[in-house]
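Next up is one chain by itself, shown in structure tokens, the form predicted on its own.
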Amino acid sequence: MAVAVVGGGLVGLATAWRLQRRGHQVQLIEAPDAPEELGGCPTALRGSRAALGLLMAQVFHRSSGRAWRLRQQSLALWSQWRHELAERGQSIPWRPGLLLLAADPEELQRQQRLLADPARRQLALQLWGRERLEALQPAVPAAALGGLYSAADGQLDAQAAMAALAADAAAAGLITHRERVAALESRARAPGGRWWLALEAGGGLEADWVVLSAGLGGNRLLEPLGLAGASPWRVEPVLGQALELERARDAEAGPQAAAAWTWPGAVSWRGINLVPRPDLANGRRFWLGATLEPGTSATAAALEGLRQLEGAAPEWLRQAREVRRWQGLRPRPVGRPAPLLEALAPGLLLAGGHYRNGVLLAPASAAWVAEQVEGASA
């Protein structure tokens, strides 16, 4: 089966990799960054390249429904995929552990209810009290009343994952085009319907199936098709700013003191994520992100709120030195929950609109696409 995957982010790469490794003829069309597809913001990155890579599955606030099932499926698949790729010499750095802090009594009660939920009794979740939090170095926000810890959740290096999937898929025969799709055209010359992808530089590609994982660029390609009766598929940009910071040394405790992290993994506070990166220079660096700013315009006030943890930043965080900053645009579905996994027309699949969970949900999205393609030809 000939499949064209439009979009070279992590979801598109994961989809192309899975299909190629399952014996399909896959072509991946990865467009150069286009200002209009990044909302006109010249300094923004596409979602996958800006992502911190947190996998927040077992501490998700629901214990049933599509979102829960996709998260659990993806978490299990990431584990399988990392081992499979490692066997072929492709490594994806993985940092296990996620501590979700409770900032108020309501959040603490919610965490307690989650731990008592029968659906989570087989999961390795723990409630941490104030005494345990106070023992962590560097200090977490003093206002934290407790925390829910998951050893199975954690942080995955999205850039390394994209590189590993691309290399492994190429070894299996994946063809990648560094071009931009100008338009989609249905030719309906075969039972499943065939598609023509006109390329902006001229010429085009034909495929039995087209998978759209083009983020904000999907709007431009789908609008001319009409798609009467299809579920709403539009996405809108939500900008996120993030920082890489470096902790100051503790002069009294010695030059190596600030390099030690006793955190059990990444920490989340009121939706803001702190990700230790002891693998980076000096062992004292960490990532902090990200803001939620509808549209494409970054504001200094939002970045400062992030930097100060909305007023809860410990002293060591306030004193940390900024190494770099970046921003990305997330595609959020309009009027629908993320992600958008839809069969829009014969041979046309949408796997996009992942909003804040593209890294986490990439495997489950790729598995869904494979099921659609292979189920139709069975």
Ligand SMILES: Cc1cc2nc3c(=O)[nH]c(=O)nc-3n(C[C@H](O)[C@H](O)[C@H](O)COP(=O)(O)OP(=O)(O)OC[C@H]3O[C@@H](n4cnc5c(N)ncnc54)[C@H](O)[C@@H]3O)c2cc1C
Given for the second form:
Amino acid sequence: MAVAVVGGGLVGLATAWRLQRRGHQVQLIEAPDAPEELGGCPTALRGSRAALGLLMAQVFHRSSGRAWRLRQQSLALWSQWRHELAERGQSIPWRPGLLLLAADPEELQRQQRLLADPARRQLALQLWGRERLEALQPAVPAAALGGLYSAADGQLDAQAAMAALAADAAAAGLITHRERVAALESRARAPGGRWWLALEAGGGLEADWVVLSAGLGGNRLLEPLGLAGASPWRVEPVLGQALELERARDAEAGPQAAAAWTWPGAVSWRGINLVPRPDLANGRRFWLGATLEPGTSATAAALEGLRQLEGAAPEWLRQAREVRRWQGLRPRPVGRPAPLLEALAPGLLLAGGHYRNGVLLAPASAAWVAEQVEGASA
Ligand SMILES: Cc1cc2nc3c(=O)[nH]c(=O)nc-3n(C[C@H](O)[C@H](O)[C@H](O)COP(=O)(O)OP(=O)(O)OC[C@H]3O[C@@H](n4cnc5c(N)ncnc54)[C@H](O)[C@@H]3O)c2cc1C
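Could you drop in the structure for the form predicted in complex with the named molecule? We only have the form predicted on its own so far.
Expanding to the full complex; the earlier chain stays at the top.
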């Protein structure tokens, strides 16, 4: 099948890779950089390039339903994909472990209920009490009442994943166009293809299938088809700011000493994630993110709230030096649960609206697309 994937973020790349490796003829169309789309802000990155890469599947707050199933499927697929890619020389750094701190008694009870749920019996989850938290280096917020630890969730390097998928797909024959798609047209009766993708720079290409994974760019392509506008497929931006910080050196230990982290992985506090980066500056660096700001404007107040962990930042965190900051936009479906995986018309698939979990959900989304394409041609 000739498939055109619109959008080269993580979801589009994962989809193009999966289809290409399964023997389809795939063309990926990724728009050239347009600073005005990012609000002209020098620290703005496109969606997938801004992600911290946390995979939160087993600690998800529900134990059934579509979102739960997609998360479990995706976590398992990431593991398979990393091994498959490693066999062909493409590595994706993965740091296992995630500790979700309970900031109040309700959260603690929720964690206890989650662990007691029969659907999670087989999962590698543990409840950590205060003594265990107090032993951690550096200190987690003193107000934490306990925590839910998942050994199977963790953090994946999203940029490395994109590079690995792109290189491996190219080796299998993926064609990538650095172009912006201006419009989609259905040509059901034309020979040689059902969809025409008009390119902004002129010309276009034909495909049996179009997969729309253009993030926030999807609205513009769907509206003229009468599918968006007030329709259920619209997405809206939610901005996220993040920081790379560096812990102060321990004067006693000397300038070359590695920073001690006895954390079991990334740590999450009231939806803010702290991600140790053992690979950077002798392990002294870590990522902190991200704010949740509806719209496209970043505010200093939200960044400050993040920096101070909403008032709960331990001393070492308050002392940490800012190395870099960045921001990105997440595509949130309007009035619908994320993600949007929909067959919109014959040969037109939407894989978008991944909001806060596009890194986690990219493999399950790609698998869904492959099922649609292959199921229809079986
Ligand atoms: C600060 C921050 C932290 C995050 N942390 C996490 C995390 O820890 N874990 C997690 O799972 N998720 C996280 N996310 C969310 C995640 O980044 C998104 O869900 C994900 O990037 C969505 O991927 P995508 O491929 O759908 O969209 P995008 O990455 O936005 O890609 C869409 C692509 O489509 C292209 N495009 C648009 N229109 C056109 C057109 N007309 N023609 C051609 N190309 C087009 C764009 O250039 C873009 O590259 C975070 C997001 C932010 C902002």
